[in-house]
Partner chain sequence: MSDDHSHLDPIAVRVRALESLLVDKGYVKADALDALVDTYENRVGPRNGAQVVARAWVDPEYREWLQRDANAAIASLGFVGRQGEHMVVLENTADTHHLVVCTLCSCYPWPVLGLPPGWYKSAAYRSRAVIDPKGVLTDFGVSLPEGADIRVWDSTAEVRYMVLPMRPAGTEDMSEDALVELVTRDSMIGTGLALEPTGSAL
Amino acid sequence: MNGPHDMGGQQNFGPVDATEKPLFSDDWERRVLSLSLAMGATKAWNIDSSRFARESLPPAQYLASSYYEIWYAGVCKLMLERGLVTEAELASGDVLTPPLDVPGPLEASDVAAVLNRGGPVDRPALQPAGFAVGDRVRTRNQHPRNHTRLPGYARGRVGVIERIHGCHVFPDSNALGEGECQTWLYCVRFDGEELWGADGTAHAVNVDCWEPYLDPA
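Using the sequence just given, produce the structure of the chain by itself, in the form predicted on its own.
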């Protein structure tokens, strides 16, 4: 979707601060990450749904929030949508309704093993790839209301297929609970001038693009 999270190429937000910082600036941030991991283990939603929940926060709230404030708001939104918590419970911090049965729990002793195992998203191919390395492609100039991994600055642009990653879960459908719809994923190289014009500073940018984002150029 188009939203405040998609800041690539937008001006006047200042330079990116690349200095190394602590993982957490306060103890509550650790608790937010723990909550996110614990709720993810319930399988009540998937990683693309969680990204969509954060992206779809009101722009004013998103831009005024810190990283972990955005994560907390996203988890609360998902829990409310799925009936795992009520507004009154969030406000009071107390359990006011009978809990729902969910898979889990994720024990603290198992967290490291679960994270190291990861969640592979590559899938068997259902049909041949539509493009080959070296093909020129144009990204579709689309503005979906749901989650997408195609950044705004790379829409409607011409690039070249540099690598084929294989078939992967399609995040646009997965975020909506409409199935994995596995499809081919490509690394597409865009010249900086194609993306930013003559005033751009980047020599080139590589963007991973799913096949539904692409047309032959």
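Next up, the form predicted in complex with its partner chain, please; the one we just looked at was the form predicted on its own.
Only one chain is given; partner chains and other molecules are left out.
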């Protein structure tokens, strides 16, 4: 989706405020983080679905929201979509409808083990890799309305395969609940000039690209 989250190369957001600040500006931010992680751990949705929920907020809302406001909106959206809660429940905080079964609520005693295990996304290869290190590739000029991890600034550009990461879950399908559809993931190096002409200061930008984003060049 060509959404407001796809920020690479946008201009006029001002300088980076590098001053050191607490991780959480207020306690509610802590709670949003932990609620999001705990709900993610139930496997009621996957990480790609959660990213899609956040980035598909209305653009004006996304840009006007703080980071954890976006997370709050995302988790609410995911739960509403799945019927886990209702709007009236979110507004009141009171249980008004029976809970649905979720695969597994996270117990405090399991937190360390669950976090340590993480969620690896490498999978057995279903076919040989289509590209080798050193191959020239061109990213596809595609504008899907759903989730994708090919940033706008890197579409239709020529780069070189620098590294093969292995076969990873394909977020474009996984975000929609249409399966992991694992496919080869490459680290592609783009010259700064290929991306930005004479107006950039990066010698190169590396972007991780799944095979369906790439054609030979």
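Just so we're on the same page, rigid core means the largest C-alpha set that superposes within 1.5 Å between forms. Numbering follows the first chain given and starts at 1. None of these values were measured; they are calculated from a predicted model.
J.: C-alpha of His203: shift of 2 angstroms or more between these two forms, rigid core aligned?
T.: Comparing the forms between these two forms, which are aligned on their rigid core, His203 does not shift its C-alpha by 2 Å or more.
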